[in-house]
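The chain below stands alone, shown as structure tokens; this is the form predicted alone.
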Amino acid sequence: MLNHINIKEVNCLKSGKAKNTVPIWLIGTDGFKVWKKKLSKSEQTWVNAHDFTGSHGQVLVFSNDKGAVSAVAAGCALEENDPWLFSTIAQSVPDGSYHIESELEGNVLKLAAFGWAMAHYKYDHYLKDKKVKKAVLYVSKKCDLKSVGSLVRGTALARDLVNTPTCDMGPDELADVAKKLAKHFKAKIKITKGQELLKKGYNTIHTVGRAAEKEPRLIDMIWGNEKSPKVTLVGKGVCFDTGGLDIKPSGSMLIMKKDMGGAAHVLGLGQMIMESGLDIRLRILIPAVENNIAGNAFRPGDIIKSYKGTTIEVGNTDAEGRLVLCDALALASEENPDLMMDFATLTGAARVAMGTDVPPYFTDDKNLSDGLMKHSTLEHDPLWPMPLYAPYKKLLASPIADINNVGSTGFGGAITAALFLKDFVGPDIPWVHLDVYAWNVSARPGRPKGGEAMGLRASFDYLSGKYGK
């Protein structure tokens, strides 16, 4: 059932320069006139006929007198590290073999290869007609295709997990994927589920997931040298979210298979880390549940005692993600990791503030924040910092418990959610919370509608810079 969720080969990229490959000319606005003058009269006529001006993202395909593709021109007037330009090119050309005529270097070359590869991503597991694009890009031997392949596979894994419907990606199937990953990379894995969660004090995870047919569970994977710096990734694994008794409208429920997008992100990032062999002791924690409705569903007004011992008043059952995360964060904090990152499809407020493409992140660690922003820019992978504004903590006050799981007003919801999580993170632990949407609302080159990995390349690049061998 899950055979399509695996480590995929990247067959659309080859190293070196093969014979009979079609050249791709990258045309900047400044060089457009010079480039055009070098063309034949018939080619110049072709350029004029298609209003090709070299603007960013424009692609023009030239053909010879036999009708075969002879060259491709692409406008690249904006960011040189834009991987999606190369997705646009790949999706605009017919099957065949190509090479980039311009000499690209370093990170620009890596992102070009990544963008080309992602143009070939398609989630077609349930389709009878599987059309596979075969546009192969030959790149310079300077390009580290192993590194590119790791980025592509980690991104594809995250997308695949989000795209798989809950009927085939519930808490048990998500655990099976984690087991596959652990087996492949020789990692240790432990899964605590059902009543065992209560015995160990993971009450919030059990409470949110107890109304579902598939038992709630906590996935705990450990990889790497115990003596290396400890990096812990925590991912929200709500495999479907009805909203619980505070039920969502039907329209809002349509894409709630993506509510385990945080888990998908940490598994994709974890795969990148393990495949690349970073010098860290990696731990991945995923509370995997379904927030369903049944006679034993938790209720607004209930009070839950968390793993940390904090009592939580349930202000809204649709704010379940922070409930399952708080036990995992408290558990992770017990060993004082050198860095802790959590990914979660946590709040609609984050989308109101930042839209669907830019995930906000929250941290009090300035070095961590600056590092993420730096690598976000380098990787052309949008992230943006938002404040952990401490005075808003009072909005989470409860008269009968230590804390409420929602704020008392409708304002600052992404911030109050992050402050709730921070309450379960140990003191002095470098920690960042990423509130990701994990979904493309419309199709763009290299980014089909559906599941998406957001901030993954930026996070991996940050970790590679900090812990790379």
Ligand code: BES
Contents of the next structure:
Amino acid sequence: MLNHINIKEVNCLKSGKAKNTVPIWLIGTDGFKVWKKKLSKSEQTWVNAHDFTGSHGQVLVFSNDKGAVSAVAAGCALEENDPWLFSTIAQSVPDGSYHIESELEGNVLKLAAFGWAMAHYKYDHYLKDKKVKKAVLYVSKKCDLKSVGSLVRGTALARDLVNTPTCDMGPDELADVAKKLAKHFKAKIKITKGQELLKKGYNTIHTVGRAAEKEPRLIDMIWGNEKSPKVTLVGKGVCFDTGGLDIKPSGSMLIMKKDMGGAAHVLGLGQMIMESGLDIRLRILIPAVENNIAGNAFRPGDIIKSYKGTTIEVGNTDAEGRLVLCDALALASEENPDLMMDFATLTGAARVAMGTDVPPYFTDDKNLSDGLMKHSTLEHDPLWPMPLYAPYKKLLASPIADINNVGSTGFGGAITAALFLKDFVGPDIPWVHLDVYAWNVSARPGRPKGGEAMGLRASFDYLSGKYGK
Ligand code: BES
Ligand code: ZN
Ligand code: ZN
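The form predicted in complex with the named molecule, contrasted with the form predicted alone above:
The complete assembly is shown below, putting the previous chain first.
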């Protein structure tokens, strides 16, 4: 399945100078007039004819008298740190070799290279025509292509996993991907499945996944030095979410192959971490299930005894993500990790609050929150804090069990879901929950419609800052 990754070698990026590469001029709005004056009369006519004003995101391709591309001009507000501008440029130019005329440095250069590479991402596994764009960007030696490659591959892995339909990305296949990763990076992996889940007490994972053809399971991967700080990533691996007996309408069910987006995120992030050799003891936990319907499906009103011992009344079988996550979070908490992050396509309510592109995160840890926000801005990778507002906890009360899996009102649904998860996290563990959509609803340069990694670069950058060598 890892063969799905299209940009394996990131061969659209090369280091150093080469002969005959086409220059890309980055034009700030301020510098536009000066730049234009230096052009020939015919070039100025070309600029006018295309209403090119140097505004951010505008791209103009110049050709010589032989019809070959001679230069590219792009409107660019560099301070915006926007990688997708470079996807726009890559997508607007024909295949060939290019270099950026301006001196870019540090993070701007890294994000430019990342954006350029992502313009070459295409999920073409099921297509006869696998023609992929090949515009090569030569970047200065200052650009660390190894770390750019790591960001690109981690993002592409997350996208590929989400894009793969459930017929080829069920709990079996998701576990296979984790096994391949573990083998590649010499990590330990343990998979507990089917009846074994019940023996160990992972009852919520079994209950949600028991009606599916492919057995529910818990993937547990461990990598790195035992003595290093313990970072645990937990990802929602609902390979398909029908809603269960509280079945989803067809329009909502249509894209529910993406409900393992959290798992895709932690595998993508895990790959980045292991490739760059961060000094941590990494653990990845993925409850992998299908929330399906059959005679043995769990029902609204059922009560499940969780791994932690808390009894949960099922108010809605469609709130299955928090159910499978709660056993994984309780297990993760047993060893008191130094940091715990979970990624989940958890609620529609998070989309109502934030739209599809801004994942909210929830944490009580101020340092963690500030750190994530800082790196979200630096990486141009949107995230926004939402509160773990304790008084809403009472909305999860049940008269016959310790907790209900849904709020008694629909209000504040992303918050009540996060509060439910918090109940299963050890009291002093720095923990953050990210409610990600994991999907681009429409195509933009570098971001085709379909699976998307959200908050991944921000999280990786945050972790690199904290645990990097
Ligand atoms: N997988 C969904 C969340 C979801 C829905 C994410 C649509 C993105 C788009 C989750 O399992 C779910 O169905 N949640 C319910 C919870 C409700 C029943 C309390 C929701 O958000 O509607
Ligand atoms: Zn659901
Ligand atoms: Zn779900």
